[in-house]
Amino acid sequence: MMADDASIQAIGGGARVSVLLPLPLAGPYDYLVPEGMTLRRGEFVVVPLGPRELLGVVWGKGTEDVDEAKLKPVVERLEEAPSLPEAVLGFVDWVATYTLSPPGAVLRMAMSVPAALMPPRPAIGYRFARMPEPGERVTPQRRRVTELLAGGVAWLPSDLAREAGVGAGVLKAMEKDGLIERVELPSAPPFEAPDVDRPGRILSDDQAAAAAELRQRLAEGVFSVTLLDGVTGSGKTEVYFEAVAECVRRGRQALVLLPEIALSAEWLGRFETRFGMRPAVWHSDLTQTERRTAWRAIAEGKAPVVVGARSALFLPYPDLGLIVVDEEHDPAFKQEDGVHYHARDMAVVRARLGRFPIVLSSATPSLESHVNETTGRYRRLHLPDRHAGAQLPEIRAIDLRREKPASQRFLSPPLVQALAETLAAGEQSLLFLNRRGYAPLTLCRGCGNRLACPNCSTWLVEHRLAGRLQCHHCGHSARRPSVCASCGAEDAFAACGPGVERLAEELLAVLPEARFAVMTSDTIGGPAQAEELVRSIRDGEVDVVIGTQMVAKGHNFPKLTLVGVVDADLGLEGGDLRAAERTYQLLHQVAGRAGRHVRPGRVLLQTWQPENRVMAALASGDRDRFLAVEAAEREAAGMPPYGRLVGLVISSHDQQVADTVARALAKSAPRGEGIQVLGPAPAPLALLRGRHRRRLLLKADRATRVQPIVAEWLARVKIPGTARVQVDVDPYSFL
C-alpha cells in the first residue's frame, strides 16, 4: 500500500506513530511521539519491544486501536540515517501482500545492514604543523616525514609510515612534539561515476537499433517492460549497457540483477572496459565493511550503478531509473527460503511502482515472459545473429543406446574422439554435467545399503577430493565408512554414477596430456576465485573445462569450440512442471559457450532419448516451436502461466505433528469453481534438515486472486508452535 499525503506529513509530539520492525510480525506497532520530536514516514527510529530496544521504520500515522495509556514512546530518531524512499516502502508492502509474508520479514531485506545507518567514521590523517626549532634534534626518520608533508597535503598514517619508512611510534612522537597534527580527511566518493561517453564496442545494425529503442524507453520516463531476446553471443550485454549509460546520463540509478555471483567476475570486466570503472556490487560474499559502504552509498544516491544478486532488488535506491534482469529465465532468481519471491517478477513490480523501464534479457526466455510478449504486455527486441559474424554451433545428439561408453566409463566414443581432435587443434573443450562431487550415490556391494543423510531424504554425495560424503541440502558431512553398518562388509562401498570429479578422473585416463579445470560451487569460493579461473581459461592455460551449471551462462571463452553434455537427460527426471523448459534452457545456454568467435563450434549431447522434444528442439534450433508446444500443454492443463499455483509446506521435527496439521489443512481447504487443492502428500524431500515435510498445492484459474483465499484458509486452522507452514505463491520448486 502506498502512503497517502497525510502519512507523508510530519507526525509531531504527542501523536501516535506506526512503526514497522524487521521481525516476522503481522504488521506495524503503534508508539507515541515524544514532545519535541517530529517524525516522517520512512525514517529510522529506535523503539522498545518488551525488554529490548529495536530499530524500526516509521510506517505512517498510528491507529486508535490501542489505549493510549498502553503505548510506549519512541526512544530515538536516527538523525544521521537516510530515510527509506517511498517507492521502497510501497514495494515492501506490495511484496508482503503478494507473497503472504509478514511485512517485517520483507523490511528486514531492505534494512539488512543496520551498521550502515550510522555515518562512516571520518578518515584521520597527518599534516605538517611546524618546522623544528633551532637546536631541536631532527632524526633522519623525522626528516623524511617532514619532507613528505612539506607540500601541504595530508596523508593517511599508514601511507605516511610506509612511504617514509618509519613506524607508528615515530609519527606519534612527532605529533606529541607538535611537528605534525591530526586532521579529518575529506571522504572520497565510495564509487566513481561511470564514463557514459567512453566509446564502447562498435554495434551491429541490429544492436544499434535495439540500443536506440531502449534509450527511447528511458526518454519516455514511464513504466515499460522490454524483453531483450537474442541468441547466445549476440551482444545483449553491450546493448543494455547503452541503456545503463542513458539512465546515468539522466542522473538516475541503474540496477543490473545477475542470477549468480560467479557470473559477476566476467561481467564486471566487461563493464569496466565500457565505462572505465566498476559499479557497486551486492551479493552474499561481501565483507561487512563492503556491505556497509555499498548500502550507505546506494541510500545516499552515491552509487550510480549497482550489480547484484536477487537481494539487491530490496536496497534503498532513492532514484532508481532502470532495472536490467540478465538471464531472466534463470531459476536462481527464485528465493526458496524465508520470504518466497521471484526476483524477476518482483523487479517488474518495482519498476511499475517507480514508473521506470525494465529490461529482461535472455537467449532462452522463460515461458512466462514469452507469453507476456506474445500477448502484448511486454515489448520484444530481437537479436537473431551472433556478434561480429560468429556462427551458432552445430548441435548433434549422441544416442547412448547405440554408442555406449566403455564399461565403468561415461564418455561415449564419439565424444572422446571429439575431445582428442579439439585438443590436437589447440582449441578448448567443455564437459558439462550438472552433478557436483565424485558420485551422487554410494552403496554397499554386499547388501545394497545406500549411504543417506541422517537429516534429509537424500543420498550422500561423495566428494573424493575433499575425502568426504556430503549432503547438498543441509550440509551434513562425514567420512566414507570402511565397514557397512547394515551387513558388516568391509571395503564394499562403490561409487555409483558420475559427478564432475569422476569425469576429471576419466578425462585423465583417456587424454592424460590434457590440462583441465573443474568449475563448480564447491571449487570456487567467491568472485575473486571465479575471476582467476576465467582468466586462466581465456589465456589458454586450460584445455578442458569440466563444470556444472555455473559454466552454462555468461562466460565468453574465445578458444572454446567443443561442448560435450555428458547426461543431457538429467534435468528431465522428477516430473517437475518446468522440467522440459529448464532442461532446454540449461542445455541451450551451455551449448552457447561453443564457437563464440572466429572458430566454429560444435555441441554433442549424450542422451538415451534423442527423440525427446527437448533434444529435437536443440538439434534443430527451433526454439519457438518448442515454446509453442510447451505453452499449449501448460494451457491445456491450466498450469502457469495460464493458471495459478500456491504451495503449502508443513514441517515439524515431530512426524505426527506434521501429519496432523497437514490433514487439518486439507479438511478445511477452500472449495469453489476454478479452485482445486491437491494433497496432503509427503514432499519429495520428506525429511529436510531434520524436519518432516508434507505438501499441499492449491491450483486456481489465472484470474483468481489466490492471496485472500489462502489467507482465509490458514486463519481457519490453528498451527501449533512445533509446526511451521511455509507459503509459496507461484512455486518454482516442488521438493
Ligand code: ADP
The other form holds:
Amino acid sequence: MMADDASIQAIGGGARVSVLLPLPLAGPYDYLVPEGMTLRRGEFVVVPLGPRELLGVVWGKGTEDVDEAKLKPVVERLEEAPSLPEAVLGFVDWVATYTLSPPGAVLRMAMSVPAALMPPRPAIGYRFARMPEPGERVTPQRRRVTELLAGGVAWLPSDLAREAGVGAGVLKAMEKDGLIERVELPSAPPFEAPDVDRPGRILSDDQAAAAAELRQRLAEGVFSVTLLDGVTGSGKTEVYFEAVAECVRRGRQALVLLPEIALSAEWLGRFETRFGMRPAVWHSDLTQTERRTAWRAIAEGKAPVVVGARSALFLPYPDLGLIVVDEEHDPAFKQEDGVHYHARDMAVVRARLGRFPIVLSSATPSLESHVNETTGRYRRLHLPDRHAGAQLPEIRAIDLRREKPASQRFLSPPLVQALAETLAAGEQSLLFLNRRGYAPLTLCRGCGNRLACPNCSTWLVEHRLAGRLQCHHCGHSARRPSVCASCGAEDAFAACGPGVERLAEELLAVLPEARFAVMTSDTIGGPAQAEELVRSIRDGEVDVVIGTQMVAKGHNFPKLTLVGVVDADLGLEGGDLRAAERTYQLLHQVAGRAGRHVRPGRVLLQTWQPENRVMAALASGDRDRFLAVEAAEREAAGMPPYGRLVGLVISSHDQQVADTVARALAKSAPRGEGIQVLGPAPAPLALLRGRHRRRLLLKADRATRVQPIVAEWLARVKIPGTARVQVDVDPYSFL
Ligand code: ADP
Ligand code: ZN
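Would you mind generating the form predicted in complex with the named molecule now that we have the form predicted alone?
Next comes the full complex, this chain leading.
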C-alpha cells in the first residue's frame, strides 16, 4: 500500500494530529501538537481523554472539523517505543472497515502489550572493582566473592550470592566499601536466528518441487496465495519449512499461524530439529513477561520467525515477508467475540497489503479456498501421496442400524473387536468423540425433566470426574440434584448419551487390560500437560487414546493404527451451512491420525446414515467429488463462497427489549436487488449467559459490498443501552 503523505511528513508543533485510541470509538480523535514536538504516523503518544490520559497511535494529520479552541494538546510522545509500521496501520483500518468494527477495537489487538512500549530494564550485575587494601577487613565470605569476580566477568547478584554462599547483605556491604560495583549486563537477544542452512530432511521429488515453487514465490517478492494441498502425512510441514527458510534468508520475518497453538509442542520440536532454535511463540497462555519480550522483539524486527494463534496476525511486524496458515480450513481461525474476524481471510489481506506471498496448507481445504483455487485466484501445490510410501488408512462405515451396541453402550461389536485386535498386535487406537464430560444430557426417569442451564438454552453436561453438571456455554456448574424439582422423584436422574468419560468407562468394561488416556480440554490444562500426554502416547505408555477434536490436530503417533469415530453423525445435526463440509474435514483429519508410518491404518466410522454423502466421500476417498457437490449446492443457494452473509445478533437481558429491537431492525432492513434479510428469529441459543438473543441474517450476492449497507442500516435504528447488536460479517456460527 502507498504510504500516505502523513507517514512521510512530520507533523510539527502547532499542527493538528489525529490519534487513534485502543477503545471502541467511532474513529481517531484530533489533538494539537505542542510546540517543540514532532510526530509521525504510527508513533505512540499519550493524550488526554476526559479526565484520563491514554496511550494512542498517531493516525495522520488532523481534520479541520473541530474548533481549534476545543483541541487538547498531546501530552507526550513515547520516545522509546517502536512505532507501528505502515502495513500494520493500513491493516487495522482495513480489518475495521471489513468487519464493521471500531478501528480502536482492532488497534487494541495490535497493541495488546502496553508494557512492551517501554524498553526492557537492563539486568544489573556486580563486577570486580578493587583489591582490599592492606589492613582492610577480609572475611572468608568476602574473599570468596572477590575470587569469583577476579576473572573479570560480571555476575547476576543472585547467582553470585548463591555461588559464593553469601547473603545479599554481604554484597551490599562490599559495594558500599567500593570492592565491587554494579554494571548493566548486556542482554542476550531474546530469539536466536534460525539456522536456515542446516541440512533439512531429504525431500521427495514431489516435496522438492513444491518447495522450489514456494521459494520462487518468495523470490518474486509479490503478493500471491498458494494452496498447499496434500494428504495427511504428505509432508506439508516439511515443505513450508523451506518457504520459511527462504524468507529468513531474504532477511524478512515469517509468521506461521496454527489453529491450536497450545498443542503445538510437537510442531515446535520439529521446527527446532530443522532450524536449531525455537521461534517466538504467541498465544493466550503466555505469561506477561513472555508477551512483553515477544511483542518488543517482533516490533524491533528481532524475531525472525513467529508461530502463533490467530491473534499473532496483529503483531507489529516491521518487515513481514511470508505467512503460512497451517490447517487453513480449521474453524478455530474464526474469532467470535470482540472483533469478529477470520484469521485466514485477514491473513490473505495482510499479505496483499504487505505485498508478500502467503501459503494456505491443508489436507481438506475449505470450500472458500477450493473455489478460489479452481477459479485461478490461488495457485495450488499438490502432494498426493503420504511420505515414504505410507498408506492412507482404509476407511469403513459401520451401520449402527445393523451393528447395534449393547444397551447403554456406545461401541459397536465390530469396533470393540477391532480395538481388541489392535491391542493384541501391540498397536494403539484412538476413540474419537467430540463431546467432553460423561453425558451430554441428564433426565429424570420419572417425568422426563431434563436438567438445563438457568442462564442458557442448553442442557447441562455431566462431568462425573469433577462430580458436577456444567454448562459449556456460560460455565454454570451445579451438583447433580438427588430429587427432581419437577416431579419430586428421588435418585431418578439418568445419564443420556456418551461423552469421553463415559467411553472410558465402557472401554474399561470391554477391554479391562487396555491402558487408556483421555485427551480433552478438561484433562489438559496447558501446553506442558499436553506435551507430557503426547510424549506418553508416543512412548507407547497408552493403548487407547480417547479424545475430542483436540486429538485430531497435528499429532504424529507412529504406533496408532486404529481410529474409531464413535458418533460420525454428531456434526451433521443443526443444519449449519457448513455442517457437511466441517464434518468431512474433521473426520478426515481424525482418520489421518491412523497409520502415518509403516503400519497401515484403518478407520471405523460409526454412523446411522452410512449413505450420507459425507460418509460416502470419506469411505471412497473422493474428496474432490464431495467438494464439487458441496460447491454446486452452495452456488445454487447463493451461499458462501458464492454469496455473502452478515449475521446480526440482538441481545438483551430483557426479552421484550430484544424483541423490540429485532423487529425495529427488521422493519428498516435494507432492500435492493440481490439483497435479502432473513429474520428476526430467536437464535438457536435463544438464551445465553442470561441474555435473550434474536437473529437477523443479511444475504447478498457476491458483487455487493455489504459493509456500507449494514452500517447505514444500523444507523437508521436507535439501539437502547439495554440491548446489544453484534455484527458478524462472514459468519461461521449460526447459534
Ligand atoms: P503433513 O503436514 O502433510 O500431515 P508432515 O509434514 O507432518 O505431513 O509429515 C508427516 C510425517 O512424515 C512426519 O513425521 C514427517 O517428519 C515425515 N516426513 C515428511 N517428509 C519427510 C521427508 N522428506 N523425510 C523424512 N521424513 C519426512
Ligand atoms: Zn449456561
